[in-house]
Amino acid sequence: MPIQETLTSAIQKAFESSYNVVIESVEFQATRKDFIGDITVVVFPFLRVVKGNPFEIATKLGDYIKEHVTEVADFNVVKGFLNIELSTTYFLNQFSTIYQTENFGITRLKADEKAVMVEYSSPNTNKPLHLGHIRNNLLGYAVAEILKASGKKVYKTQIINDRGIHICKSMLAWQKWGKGETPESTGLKGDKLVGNYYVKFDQEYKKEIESLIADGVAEETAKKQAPILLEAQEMLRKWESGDEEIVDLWKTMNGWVYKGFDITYKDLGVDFDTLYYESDTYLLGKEFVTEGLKSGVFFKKDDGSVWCDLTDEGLDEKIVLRADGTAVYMTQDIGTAIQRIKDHPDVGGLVYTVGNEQDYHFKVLFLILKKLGFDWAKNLYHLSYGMVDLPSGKMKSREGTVVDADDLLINMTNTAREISEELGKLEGYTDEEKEALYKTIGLGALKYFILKVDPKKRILFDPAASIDFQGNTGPFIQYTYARIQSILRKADFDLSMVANEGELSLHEKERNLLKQLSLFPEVVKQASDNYSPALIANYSYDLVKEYNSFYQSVPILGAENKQEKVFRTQLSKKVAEVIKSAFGLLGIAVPERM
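What would the structure be for this chain alone in the form predicted alone?
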């Protein structure tokens, strides 16, 4: 039984016997660093049912708890806060349970719970993945893994935006200037090759606009009448009508992009269970507009367009079907959500990992799905996140100024190589082992730097600062894990033996480390409930800080007696397991040596 439950029961009995009143709940918090104690009871809420001096009430409670709860060694009262000191026996018993628990903090799959589908990535097929996509992928993947760790079945998915005018711009530019180039003939990844033609289109489009303006055409008219744009629009019409030549080109160029994406996803360490394509889903949803019209969820305007009135919800009217009967993005998203539940009947909720510029869109989408009567619509969540900036400024895909995801991954590995070589701690490594380590450190630094920040906050990403071996960074935590592995390799005794036989006192640093270690299951639950990998990341840092303080303060393998040596080594081992587990939820690997 968790100590909070034991203490709650004792406190309720104390109030019954001393004041003849019933206390429904007890508020606990971690004891402040400047107070003595391990867990604190907040006394002030009790004053609603018991009149009196908070200090006297807390003292009476403390006396009762100390007498009746064997795990309590002592207590003190500070301004209405009852600080409880737990016994050494309690900590040793708690650690014994933790040590023997396989996958501590991770909940097994709960058969009675509905599955969750997490959507992330969802790129356009006219350009490579960039820095913004990296935050999206890392967030979506980590949230999916955290939800799994809380006992949920999870499907990872994406919808690939493989149609539209932006796709036709790349296709048209390749037709005009590509001279039959392929990824094989150029040695370029397919997504990069196609992205180059998207940039080429924009360059030529701007030239045509300037030429038209020079001939006296108004700027806004020039933007709409530029011949190359009109050609792209005609290509889109041909694609939608099924023109064989255009569809074949579309399939070929998208195929190049998918192969390129797959390489990036593999290097980034993310994966998907299901894929959806906009070319398959863009007509979905129209049938539900018809049903919504019948049920009064939607209404038709005089021009024939169909809308949803959300003014009662504090929003505005939202179009779901144009006057000519064609769908808008909202229609497609309605249909895709419904199709996903049809495809996976065990799914009871969806998480959309999309930037915060789409906050309003998802408020509208979720409200419409609720109005359409879908029970699962109450379990929809928009994992909204801020943009990622570099010191050099904003990124624009069409101008070719984006930070390419592949280039960033290579740069992170190179930065890790430079810093590691300066530190000079890689004696005995083969060149192959060094390269694998640089990649692990570089990728870990990138992922941790991004995931330690609350998703809603904007990030200014500094690659060099992320690969610091000190402070709140991925490499600092990875290094601590590797340090523990070094200790375990040197241990010359059986780590499965019982450490707490006989007399074993606990150093303050050991108690602090045990308290931090025991928090992991609750942190996983909170991270799952809040869709926040940042909680896992910062817990990992706090755990490592406590471990390093312990490491600096007490001898481990050099402990005076065997009981201490075994206990401290076992404690180190479990800390390493939790670091690995926590980082695994973030998609970060930990090296055995550094």
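Please could you give me the other form, the form predicted in complex with the RNA, since above is the form predicted alone?
Shown below: the chain alone.
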């Protein structure tokens, strides 16, 4: 039984016998560092049912539980706070359980729970991935892993925005100025090549607008009537009508982009279980609009367009089908959601990892799906995150003011290499091993940097000020893992023996470390409930801080007796395991040496 439950029932009994009142629940918190004790009961809430001085009540409670609960070694009272000290035996027993638990903190797949589908990435296929996509990918991947760790089956998916005017712009520019270039002929990654033509289109488009304005055309009109734009629109019409030449070009260029994306995803360490393409799904959803029209969820305006009235929800009216009967963004998303559940009948909920500029869209989408009566519609979550901005402002692909994903990954690895070579701790490693390590560290720094902050907040990324490798960073945590591995390599004794509790007293640092270690399962649960990788990141940091403090002040392999040596090594081993698990949830690898 968890100690909280034991204490709760003891405190309830204490109130019954001393005051003859029934207490429903007891509020616990970890004892603050500046006070003596391990767990604290806040007495103030009891004042509602028991009149009296909080100090006296706390003292009375303390006397009672000290006498009746074996795990309680002592207590002290500060104002209305009852600080409880737990016994060494309690801690050692707790550790013994933790030590023997495989995958501590990770819940095995629960058969009775519905699966969740997590969507992330979902790029346009006309330009390379940038830092904004990296945030999206890392968040989506981490949340998927965290949900898995809480016992859910998870499908990772994305919707690839492979159609529309933006693709046609790249295609058109390539047709006009590409001279048959291919990734092979240029040596460029496919997404980079296509992205270049997207930029080229924009440049030409701007030139045409300027010359039109010079000819006396109004700016607004010029923007709409630039010949190159009209050509792109014509291309989109041809694509939609299935024009063979255009469709072939579209397939070829998208193919290049996918190959490029695959490389970036692999470098980033993210993956997907199933893919959806907008070109397949953009027509979905219309039949449900028809059905919703019948059931009264939607209504038709005079011009034939279909709308959903959300004014009773405090929102506006929202169009779900154009007057000409074609689909809009919303139609498509309604259809795609339904299709996903159809394709995966075990799925009972969807998570969308999409930037916060879509907050309104998803609010409306979820409401509409609820109104349409799908029972899974209550399990929809928009994992909304803030933009990654540069000191100069927003990243814009067209204007070339983006931090390219591939470049950034290379930079991170280079920085890791520089630091590592300067420290020179890697004798005996082959060049391949070293390169792999630099990548692990560089990626670790980047991923932790992004995942440790609350998704809702926008991130300001300054390319000139490089990402830290010291302090509250990924490499700091990886380093601690590597140090523990070093100890484990040197430990030449049997680790399976159980520490004999009678002869072991616990150092304060060991106690603190044990307390921190035991929190892991609860942290995973909270991270899962809140879709928050940041909780895992911050927990890892706290655990590692605690461990380093222990490491610095308590000898491990040099402990005085066998008991202590084994116990401390076991403790170190378990801390390393938890670091590895926690970082695994964040998609960050840990090195054996560094």
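In this text, rigid core is short for the largest set of C-alphas that superpose within 1.5 Å between two forms. What you see is a predicted model; the values in this text were computed from it and never measured. Positions refer to the first chain, counted from 1.
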Once everything's superposed on the core, is residue 467 shifted 2 Å or more at the Cα between these two forms? yes
